[in-house]
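To begin, one chain is listed below as structure tokens, in the form predicted on its own.
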Amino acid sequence: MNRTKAVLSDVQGVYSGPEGNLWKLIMGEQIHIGGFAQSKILAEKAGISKGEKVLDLCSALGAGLRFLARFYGVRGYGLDATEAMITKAQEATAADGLSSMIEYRKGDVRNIPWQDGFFDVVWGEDAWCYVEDKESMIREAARVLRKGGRIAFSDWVEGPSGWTEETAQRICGFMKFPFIGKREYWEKLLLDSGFEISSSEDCTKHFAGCIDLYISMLTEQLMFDALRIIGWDMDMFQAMGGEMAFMSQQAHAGAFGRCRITAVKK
């Protein structure tokens, strides 16, 4: 697909602004498909071990090092570009009692700022589908972790059955994603880099059904509190709500959708 308009700062307005409350009222802290058991499974996936040193990139609310750090024992470290993001997640992290345990820094993913093999596990869970510059990000990611290290992520992609341009400029644009591709994409990337994969999944089907649950939640229980949020705006509401269906057409369709990949670095 064509490329959006949506850069950097468009994603840093969402996470800092009433967009990214919003995404934090339907989906929780984590802040992304499937919260605490989708994190498992992706954990379990990877192979995460106590005392391992685990870099989490668009680390956001530091939801997902909180989660590995309190059932898995690791050392975490996260990334985010989003100052409002890195501040929430500090001070998460300290309320959680945690803050011994992880540690965070404002960066670029394009320039990770620690050196060549220092972890064992890199790690997102549904965001690097706002990166504008993948390639360099996956380059990076091969670089900063060891030799046989693993990463482990998960993220929104065009769906298996493919979707048309137009579909994709409307969903992308709504979204603030620069560019997703298919699963086949970010296999490509990993490969490119000197990864070989260990596990490559369409998960599809469940993100379908966990959009309907977030619109569910926004109609049935939560449009007070949404509305609050977007200033008591009923046009705004309506009109994300339709994009929202939108996207689950699209997604039960098989349009549009998420994976799940994990691989080693040879």
Ligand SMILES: C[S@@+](CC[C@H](N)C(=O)[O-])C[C@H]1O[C@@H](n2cnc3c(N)ncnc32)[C@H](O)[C@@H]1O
Contents of the next structure:
Amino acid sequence: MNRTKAVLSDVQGVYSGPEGNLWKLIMGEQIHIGGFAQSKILAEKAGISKGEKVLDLCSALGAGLRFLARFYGVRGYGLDATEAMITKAQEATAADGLSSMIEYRKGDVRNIPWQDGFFDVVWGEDAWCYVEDKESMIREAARVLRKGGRIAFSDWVEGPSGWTEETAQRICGFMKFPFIGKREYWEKLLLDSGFEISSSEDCTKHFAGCIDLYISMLTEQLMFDALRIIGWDMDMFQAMGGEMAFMSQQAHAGAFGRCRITAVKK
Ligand SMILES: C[S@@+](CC[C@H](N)C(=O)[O-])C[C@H]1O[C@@H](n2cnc3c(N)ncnc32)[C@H](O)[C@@H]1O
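Structure of the form predicted in complex with the named molecule, please, following the form predicted on its own?
First the chain shown before, then all remaining chains and molecules of the complex.
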């Protein structure tokens, strides 16, 4: 697909303002498809174990790391480019009593501020779709992982049936994704960056069901709360509903989807 106009400052705008709050309203603190259950599947696939050092690229509210610290006993490190996300993540981590186990830094995943070979695992949940230069991010991920370290992530992708350029522009423009590829795009990038793929799955069917769930939550339960977040703007609510309905339609057709991949640094 051709790139949209979205750049990092647009994404920071989303996660510093009403749009980010809307995602939190419907997804909770874990701002990714399927919440706890999907994180657990990813953690098991990655073979996460106690005491490992895990770097979450695009850590947002830090709920991914708090999940890993609480249930797997890892040492967590979060990197996110949005100041508001770092502040909220630190506050939530302190409230959960996990500050001694998790550290956050503000920065861009294209330039990871940690030393070579420091981590056992690089982790990402439904966030790398926002990154403009995914090649640099994966190169950096490989650099900061020890040999034999793992990368484990889920992400929003072009679905297995493929999409038209018009659909790609409409969805990625609405979502502020600069571009996204198919699951095979990630596989190739990982292989080219010195990883061996351990598992690669298409999760599009589950993804489509979750988009429907969010639409139902917004229309059948949370409309008042959502309207407050967007300043009682009914036109905007309807327009966003229209875009979500389009995403659902495309997901059910297999044109827009989600994948989960784990790989080992050779
Ligand atoms: C959907 S949220 C991530 C959700 C999180 N993984 C979770 O499961 O809760 C996307 C996050 O990516 C961050 N982000 C986007 N592009 C980034 C970049 N180039 N470097 C660092 N953070 C970035 C945004 O600031 C935002 O907090």
